[in-house]
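Take a look at this single chain in structure tokens; it is the form predicted on its own.
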Amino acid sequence: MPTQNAADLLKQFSNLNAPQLRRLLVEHLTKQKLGLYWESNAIERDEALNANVVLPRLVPEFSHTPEGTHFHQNLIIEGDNFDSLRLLRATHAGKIRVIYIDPPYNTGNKDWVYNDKFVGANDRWRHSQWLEFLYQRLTLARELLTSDGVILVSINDENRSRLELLLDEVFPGRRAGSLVWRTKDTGNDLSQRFSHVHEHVLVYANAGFKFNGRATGRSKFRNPDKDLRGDWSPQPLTKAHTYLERENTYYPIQDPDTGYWYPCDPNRVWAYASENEIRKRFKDDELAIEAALKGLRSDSIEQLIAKKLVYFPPCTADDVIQFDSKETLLEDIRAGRGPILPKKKTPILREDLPDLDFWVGKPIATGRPSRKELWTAKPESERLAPLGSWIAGMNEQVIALEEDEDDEPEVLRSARGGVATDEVKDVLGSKAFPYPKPLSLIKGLLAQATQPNDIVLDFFAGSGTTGQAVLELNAEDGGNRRFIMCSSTESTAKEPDKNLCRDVCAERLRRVMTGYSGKTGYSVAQGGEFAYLQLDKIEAADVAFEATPEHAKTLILMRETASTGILIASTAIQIIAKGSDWLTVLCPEVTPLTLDELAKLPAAHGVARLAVFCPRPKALALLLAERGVEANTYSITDALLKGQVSSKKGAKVAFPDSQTSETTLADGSQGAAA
């Protein structure tokens, strides 16, 4: 990406168009000044994105299909994945739930290409095209999450930052946070005696996404003073705020009961309104003091006093603190002998604090207050603890957080990064592939990320060990997760016939499924399944010629079904998906024999419409009406260009009696398993 002097800008300028020009114009003048800033072109952008429409095309011999695989939910692609996204943009658009990705580090060892070359350390424009590079696929990724969706980036500690930046700009607003995994025990790099151990997770989601945490049980719930509502546990009554930055939460508490007196930590204040003090503030304003109760969140101190919902622990009359006059209040505060929190050792009452003369004759207990969480007051699927950002060793000891906090966070935990390498030789025989992540650390992502039946793309999938992950949580849990993995050939000049994505990525997912090294294999129901596609660019002026069945199929499957395969196989005919009333089938040809068959579907099958997909719908459609057959038709091309033509290109290159038309089923929905 070399800098560009003022004849090589002009020259450029007078080749293109006014709302090209408008495009370059727009985009400088409205560009963020402030954050992240690489070298890019927004036109060649754009055009790479409109290039050419990818089709898939299923590779049977490559694919993993066991006995008595109907049709395939798992898909292998292989390709740039750059390419694959822009397939899947046609897709998979709002369906992938689960985004997991561990992209080129941009280390300068060459370990990723641009353009077809290797980018090394002394490219100058190394970062710009790292960032562009990225930014393409993740602009596309975007596309593909559901309303509730997450992406999952792996990325060392020396580019932390500059993805961080780009994922703010790909997807503003939606950062989550990051999780550190300790990566080795000891650094190499000694020459500053600082050692690098750890790399990040970057998590950023869709606004109703939630991690799984962890059920918190009922071990911190007793009774101890026979509460009719049953087991509770304690939850702190303070918030950390001092008494001058939060004056009106600082006041003293009194139990009904028996009459003792509470004071305020000046240092944590309590977290809850009290009606008395909103009185004193507001004196005989009436007004006032409605609208400020009414203003409160949640329950006033006086208010859960009265439900019961406070804690007093037992404190015994010999216990209790009592000062007959301020004089010997502040002798004991001076002396160290006046009220004290009984953990911390801290005093509660200081010379400096107000309204001492308050606690002069006040009888005050020693414990401190709590309030109740009643085990009741919520389902017990809402009783979650959350997932923490620290992922640990196996058999790394983790000190509790927060020893107030009713459930600690979920840790997760995962072994050192070199065990990764380990894991696919004992897979392949092999060390097939550099620098993989841990089983381990994909997995323990996964499930706290993933529900039973979430779609779980990895579009750097290298060695496919997110893929394997998936199968081994379905196997555990009993879900229905699917994968998708998109990986090159990594081939080059030097060895062109190099394929990582079937030698390695799908070989490795082949044997973790039929079984390896005395490990049981997988079944069909757990994902023991793939489909291997290759990707076919076809110009959009020519779909509608080079473009086989074979891709319409494929497409249309992956489109309708969020699958690929045959469902059921007809000589002329290809049933695509089925529901309670219709039928989606594919006829590539209409011939008198395809007119026949398509006529006695409905009754074949027990429906009530058909939705059909063929190279001239409106006659079809005409056709089938004159048979009593309700259907709706749509053009096999429209359907191939959908999602990847710009309406700007104007590709209008449907067979001649096509009809540009949605590709929704009969009855408006999107397909039987979509």
Ligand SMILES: C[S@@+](CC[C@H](N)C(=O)[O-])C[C@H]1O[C@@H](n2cnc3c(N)ncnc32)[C@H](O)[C@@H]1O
Contents of the next structure:
Amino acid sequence: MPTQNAADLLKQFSNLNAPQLRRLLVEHLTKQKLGLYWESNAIERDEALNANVVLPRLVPEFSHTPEGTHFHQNLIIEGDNFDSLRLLRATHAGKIRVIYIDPPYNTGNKDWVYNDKFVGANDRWRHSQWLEFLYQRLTLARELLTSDGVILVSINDENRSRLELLLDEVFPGRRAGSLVWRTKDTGNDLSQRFSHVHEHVLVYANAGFKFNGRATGRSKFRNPDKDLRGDWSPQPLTKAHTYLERENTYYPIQDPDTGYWYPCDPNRVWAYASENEIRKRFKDDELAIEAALKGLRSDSIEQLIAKKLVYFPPCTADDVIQFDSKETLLEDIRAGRGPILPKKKTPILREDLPDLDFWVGKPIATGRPSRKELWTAKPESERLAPLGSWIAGMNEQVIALEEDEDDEPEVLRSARGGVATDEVKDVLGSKAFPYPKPLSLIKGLLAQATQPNDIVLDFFAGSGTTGQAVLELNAEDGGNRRFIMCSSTESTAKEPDKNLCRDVCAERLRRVMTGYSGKTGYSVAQGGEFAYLQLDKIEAADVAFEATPEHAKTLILMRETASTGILIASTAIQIIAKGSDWLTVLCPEVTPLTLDELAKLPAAHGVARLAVFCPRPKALALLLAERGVEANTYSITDALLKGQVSSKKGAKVAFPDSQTSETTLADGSQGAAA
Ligand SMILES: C[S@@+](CC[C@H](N)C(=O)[O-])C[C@H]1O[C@@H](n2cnc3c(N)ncnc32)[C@H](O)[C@@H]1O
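Having gone through the form predicted on its own, I am curious about the other one (the form predicted in complex with the named molecule); can you provide its structure?
Whole complex next, starting from this chain.
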């Protein structure tokens, strides 16, 4: 039996003639794309999808607010992360630089809930539901990233390919790569005698993102020739091409100070062009010479020598080799006594090479010249080794492949997965959470991906490891990173009272902040506070009636200051933010009293203007103007709806008041402008 969709399509096609059908078929075939398909139409979409507006409600009793907290910079948001992300899209779009997530892996072991039901191994749409579930959330998360933002996603080997294709779809062209993390030492019991002991961290980044890498040591930079410009490091002057492949850069070099000559290695020619060679090649054709010189992408060898950027190692007259005739040269070459490369010990002059006559009578030095890279040539911030994609164990020996460890990529280290369970147990006193990630793993990733003032978001926060990693990292490097943890309650019809977010995520972070197992906690200045938010979902049309001033305060604070409030104002007016010459204020009710208070604010705070969120902005603007107060006024309702998909419709239908000039005050009296 065809489905309703298919039946409708068949009906449409029955009216088409053959050419029309052919055109449709071609269109269909040419529309095909490389990528991932999943049955998104066949499965139930998130019930909440854009149906309503999400408003944050601060829950003081679940928040962590030690003395000295003026406002909360860290947030824990309880609820389905689809809703948390919808809220964050309205408050934090383009403000988050680093997202780390560790989503449920879709193991079939009831590891995740979709529309209030666990998805089991035999669910027919298990993979599609998982992909659709993540797709909905990732497309929201994408909007939160800054232009140099990055998302790091943990995944097991089994689901890696599916997730990677999904991420390609959500972040086209943004794949930076993946890291491999060894999760365990012991084998697991698989029928193919194949033990899965690693997982992946997929990295998708916006254009401006870079890992921090590692500052390379200064030890390579020395000053053996007492160069007045300071220390320098020897860099190769050659590149990996033979003289047959690059005959233009196969030429002899002379040290102008000693007059000694250096033959080119026939297996590794010079990396720089020679002006002299160009002139020889083009003879008297000045135009061709000029064009060739103009086309050089870097200094010629003559320029490098003139700038004293070529180092000729010390060479005494005794070390110099000289041949009186071509015969003696050939004789020595044949007898293996000709000039050789000092390290490789291979001959540098061979019988088969061109221009052997050139060397007759020339003093040939035995060392090899190198290019001098001055320490001062680049700022220190550019002398960085990149992050390697291999995550090593805590005690694993990582052997430098090159002689010089400075050039090796930075290696992240992480404990194995089992350690993470103990880390949570250590704080909460029981095995409160299955399969958390090790702190060392997330700390390492954040140390590489974040800058000291970033907001770090984890919208599959689970036991809150990412929050603890942020605190520990700040303590280690003096940073001021803040976290936003989104966690579900994991309540189901079977366990309606379960609240993982409150009892595990928030509780863990509270104990970490107050100190546990003999470890000291974190002061407010060190980020030892968080706001606990629950979410209220309100139909867009009802926002004007059901949203409270507290909703407005919390949401506007989140948007305007990336923090949230515990500012308890003594009056009905709440100051949200202060700029150089302006004050942002929330005025939930316009009464003669609040009007008077607003009028006093500019003088009291030394600012020229007010930005006021209020119920009737036009009316308030007129009333304030009459009192000589310069103010931009905004509708609270519009602010609550802004950035939430249904807001446009809602605003039109339900809140014509935001554009009226009606000046009735909240207490019923008529304003002067009426
Ligand atoms: C693999 S765990 C993350 C563990 C975390 N990295 C840690 O170290 O504790 C995935 C978490 O995602 C949560 N989760 C699943 N679906 C969710 C949803 N729709 N909204 C919020 N959290 C969800 C699960 O409750 C689980 O705690």
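Positions refer to the first chain, counted from 1. In this text, the rigid core denotes the largest set of C-alpha atoms whose superposition between the two forms falls within 1.5 Å. Quantities reported herein were computed from a predicted structural model and do not represent experimental measurements.
Please say whether, between the two forms, the C-alpha of residue 462 moves by 2 Å or more once the core is aligned. Result for residue 462: no, shift under 2 Å.
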